[in-house]
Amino acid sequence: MAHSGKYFIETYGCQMNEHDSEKMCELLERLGLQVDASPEQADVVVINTCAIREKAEHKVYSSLGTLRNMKRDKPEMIVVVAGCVAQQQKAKLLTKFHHLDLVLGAHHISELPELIEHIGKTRERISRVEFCNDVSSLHMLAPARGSSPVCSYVTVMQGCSNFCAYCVVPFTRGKEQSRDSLEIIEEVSELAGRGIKEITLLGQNVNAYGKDLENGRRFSQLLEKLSLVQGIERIRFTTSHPKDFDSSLAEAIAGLEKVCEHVHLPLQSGSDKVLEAMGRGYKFSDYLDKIQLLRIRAPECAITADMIVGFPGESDDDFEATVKALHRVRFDQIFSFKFSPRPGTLAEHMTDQVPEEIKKARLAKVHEIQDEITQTYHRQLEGSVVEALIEGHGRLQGQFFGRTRTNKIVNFSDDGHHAVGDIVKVTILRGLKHSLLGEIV
């Protein structure tokens, strides 16, 4: 393929997937391709997939169906499926979708340019999904291309070694691999030199960082070192696992000025019976101990979580335990989902599956409870002054948007004296359901 043309990337899933797509953008542009806003005009189309839930996987197949007709009209187009569905389905995708050219696993992102060139010359259809002991793309710098030019992701580790009964991540991302701290510091320093003010450290189990390294460095120690990088004003991280959350991390949140007061700590269920069946490695009382530790050391810290309803065997009493957990912990926000069996996981073959209509009703109940709690938190902020990093311009003309240190979206009018990247004080005028409305002090 000539080093010209256009590419299009469609991304499903989490922040880790978003950052992988940023890396693929960087690689394709090194190849000479330019991004296009739609797949119709693209010479290379990449679907970066998520397999965490069945709905996300179905979206991938729908997108591939749409691309079949496009490729019929433009046969030289190269179609790529990357990410978790690629890793999970492997070469079976090539058999099922005859217009698909490349199945690219998460460990082979760095090979994308060479594979694209090879396919362009030979029209060979390729599946590249083997796991590697050292993932090359893990060491790659790729600044954010999202809504804000001053915030960026930094992958500090990838993979997971926990094998929760419902989760495909260990099968699609492999075992936990941590990067060397000096390499991470170097990347963050370079991002700061490019004007990045806020970084979000990424890992499927980010607070397990360092457990697989010879020096045994802990995540809290990495936060300490990154706090010394000049130019970086804020540090966030996601996602944490409760069993790896310890006092050193709580102390880092409380004591390091640049570390934002927000922790995403997935609970998944309030029932000990369900947590054991999920293989989570803790009881609800253990989880509460972590919350108590955090609220004593960093009382301003916002806590968010993931919840799954309708896990196999979840009784009415088990679900009621989850309801009680919501009221007891009072999360700032949660991401809640109906259980869907994923291929290759232990939960796929569990008996006593919960009927779909019951799962749907339970999810609606969880949403109702949490929406009320979240809006209460937001209304309690009315009249207070918060610190916000201006991340970009809002949807309305003359409006900025940013986030508080506790990760709440706030929209406020442009006073004519500030720019994207500034940290400003904002008086909260209204607490809405999903965001805050304010004005610069």
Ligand code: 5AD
Second form
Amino acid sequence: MAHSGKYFIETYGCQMNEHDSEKMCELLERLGLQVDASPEQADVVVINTCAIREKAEHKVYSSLGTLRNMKRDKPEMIVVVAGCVAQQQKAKLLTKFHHLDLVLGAHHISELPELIEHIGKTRERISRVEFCNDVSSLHMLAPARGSSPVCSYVTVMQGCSNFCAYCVVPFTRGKEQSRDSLEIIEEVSELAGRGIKEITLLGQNVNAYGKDLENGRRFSQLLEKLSLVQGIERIRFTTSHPKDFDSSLAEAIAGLEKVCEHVHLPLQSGSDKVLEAMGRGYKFSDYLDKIQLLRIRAPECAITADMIVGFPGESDDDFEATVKALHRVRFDQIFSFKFSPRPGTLAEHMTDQVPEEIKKARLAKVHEIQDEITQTYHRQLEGSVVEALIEGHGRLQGQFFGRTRTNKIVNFSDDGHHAVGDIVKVTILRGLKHSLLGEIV
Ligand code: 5AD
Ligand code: SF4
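Right, and the form predicted in complex with the ligand of this protein, after the form predicted on its own?
Next comes the full complex, this chain leading.
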């Protein structure tokens, strides 16, 4: 049944969530709904939630509070909570929030249209959160209409089986499940046909791709196959896990023209004691060995990471080891977080929780060190020529923005001869704190 109404989606969290939201947009549009810029007038409002840290979870409850008032004026509005908070809280959310109609877990996104139709007819309040051991619905959803005309995400695996002591993901997204490589290749070919130039392969641990498939291709083999897809110029991937990172990926980056020189390899801590308590499966020296391997084979490759400060039991010495690690590795960029105890994880009730004030001070120190390093890298690029894919128009009039192969944002003026989707050579004029400024050669 076609609708003529409006929908609004609010997205929190990671790239995986952004991509899930794109899929939900696609599904709602197939139902005949059109996107609206705000929730007030919408017939369907979806909050796609993140549970990775407490702060993200709280934002969801405040959004739900605002929607309660809106729904008073528009009682036919259908309110959906999707994503990790939905998965974690399950039907409890329906009890807590009487204006909520649907709780949609990560494995049920493909059912969104039929559930919306059902709720519209019956006003039944539904929770769909069971895990399924089947990734075929991912194919049904592809290709999703992405938010960029030239770049697209492609899910290669869902879930995670690592159970790091701090992390909710294995509980909210289920165990690691790889998609069939032929389906992925088909999806990427369709995207290329629609003008997509750059794909980012998504998975919590792409290095484990294929390990759960019978006779499945491994990740580096998948990269080889995807490199053959005509029209695709650049291939990125995220996230890599250090314990599964091996020379085959370094070889793929070095040997496959389309595979971009950037690896996101979360370290989390520089202290072996903390890494062990986190259950990461490697020591700092193992991590150094892996990036050494990468730097020998692909010296141009940028390395970024996630870091957590204030994990339970992290002493001053442990934190000092993290500081030393930042200086030793000199990441191109990092995402750093204060440890946030999450329900159901091993670390939630660990003794020796680190006081908030100490976490705050440690995070500030990490920011200060990394900002310096990132800016130094950016300044070192001044005067050099880099390759950028034009992704869109910049904030300033007459400006384009794009990313280098190493995933650095670069703004440059429109020379009147190029368009979004072109790959251009750009001379870097200035290295700023978070981006580069250049001009087309
Ligand atoms: N507290 C703080 N940071 C966390 N992350 C995951 N779980 C937590 C948590 N409980 C961070 C990790 C991970 C990134 C996606 O989020 O650094 O790599
Ligand atoms: Fe979470 Fe660890 Fe899995 Fe990453 S590898 S999603 S941090 S459990």
